[in-house]
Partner chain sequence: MLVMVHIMNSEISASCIERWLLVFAERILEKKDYLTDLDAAIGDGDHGLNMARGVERLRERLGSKLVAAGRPLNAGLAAATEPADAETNIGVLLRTVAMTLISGVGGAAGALYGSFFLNAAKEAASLLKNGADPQRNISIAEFSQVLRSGLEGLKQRGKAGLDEKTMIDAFEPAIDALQDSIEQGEDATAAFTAACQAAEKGMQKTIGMQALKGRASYLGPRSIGHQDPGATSTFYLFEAARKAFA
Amino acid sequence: MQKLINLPIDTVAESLQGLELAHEKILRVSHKSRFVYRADAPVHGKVAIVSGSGSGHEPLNVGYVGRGMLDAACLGDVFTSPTPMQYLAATEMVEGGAGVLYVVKNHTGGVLNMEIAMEMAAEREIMVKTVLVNDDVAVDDAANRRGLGAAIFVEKIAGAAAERGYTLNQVQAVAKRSSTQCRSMGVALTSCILPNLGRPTFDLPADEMEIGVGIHGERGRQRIPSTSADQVVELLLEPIMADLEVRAGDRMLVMVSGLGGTPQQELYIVYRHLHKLLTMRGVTIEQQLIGNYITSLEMAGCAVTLMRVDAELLELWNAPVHTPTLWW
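Could we see that chain alone as a structure, in the form predicted in complex with the partner chain?
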């Protein structure tokens, strides 16, 4: 498989250069510390929302920087969480006097580097709080669940709350509440190729699928013979519904995110069946995102995320947002 890159080692830097040129009204890039931040940062008196991850998941998180969502997003090497120094530099850049909320996707590298960053920020007397995103029901042990698509919902809602003038404690509370209402599960039809490696991370025969994958090209929970889109939807949705204890009358945000290598056409086929199953169960879909929102390089497959909302969460979700990827 070919990639549209120049030198493999320049992949992350050159992608950031392009992002900055494409969205100069919305964001800026610190090329030295490798983070993206709001063009108008710091916003005085507003709680700043900071996130980060390895690269290769675009548009996560860099595509969610802008008014109404993230103040800054740090970017590591491909699939490698950013360093504490990157978080610290981003924090100092966007902190506007009302404190900072870190959105932490649960996995060892992400959590540990942010923890160290928080300790350093505390030494500099910057107030930092965190919200943990851990929505992947493919991991049995609930405490160990990976963060997946819920990051987008949590970042949007926290960003809207901050924009409305919520205090740091209030932003953290509403972000935590959103996080507990999210569940996800993903499926891979192919592996993906790290630019610096040039070959797939794992072998997946053409007639098999990996159920329960994360977004780092790691293998999933279970390998099954290839099956139809409708059946895959059922395999993904059932554990989500059970774990979230979905009941008739629940109001949901729904996301079907391609993992990078699946056409939009197929994502709509997924959504079609998802919509049918949810409607049959008496669930109201308040809004849906169908497209590449959280990816794993060119991996084929998708991840389904559900978030149960109440009036406050829905209002914050619907509040204006102005980022390269979400805009309303």
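Form predicted alone, following the form predicted in complex with the partner chain:
Only a single chain is listed, so you will not see partners or other molecules.
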């Protein structure tokens, strides 16, 4: 195993130390409770946006903390949900009197721990509401779909709404509307290696790829022989477009996220064909993100996310943001 780490047990802590040193004007880190929060938190009178995930998916979520996006992000061990106490500590740090919105990705541990954190916050008379992100169309049953790239779009739009002074109910409503308009699907070309495990999390022969893989290495929709980039794009895009019921004239935000081990060059090859297919269908691409935005350690592959937008959602997406990963 070749990794730029010291002791595996120190990987998350040392990564957070480096994050704080690199972005000290934007964020702070609670090393004891292991969460990241805005340098100017709490912002009084503003709805606070809180999210979280296991580590190993960076820049999700710690890279999206800052003005116009997240107020706090909790970080668990590698591929392990943060605890309820972490969420509660982050909530108490950033709550500014207008309530808190939790962005919940649909993974069993994360959902359960955020529910417990909500109950604990209620005991402290902190109003918390949630929005569920479950955009991965590799899973047919919508209720069981995993949270994937839609988290970035939902967190950005919710953060912009909060920054503009929306109430908690209004922020939740626009976040839910954003989530329902997102669909994603990913492909893995390799597995990944957890620092404390030292071997691949699943077996994937060198001449095969997993279509519809989850970011924790969960099995996908199908395993196929390795094929061209263009064919992979078509295998990812068709289920997304069918489930989202994409029509000519739709306006979209588009993301091609590497999973941690794919060169930018290859992601642009993916986007090239994706752009062609969407344009042929009469879809307008309002903005695109191509790069590593939600990852799975060093897994090779990518995830494609589409989000249908209207005038309000697009305006909130384009609103100013200043985080380590997104800024404009």
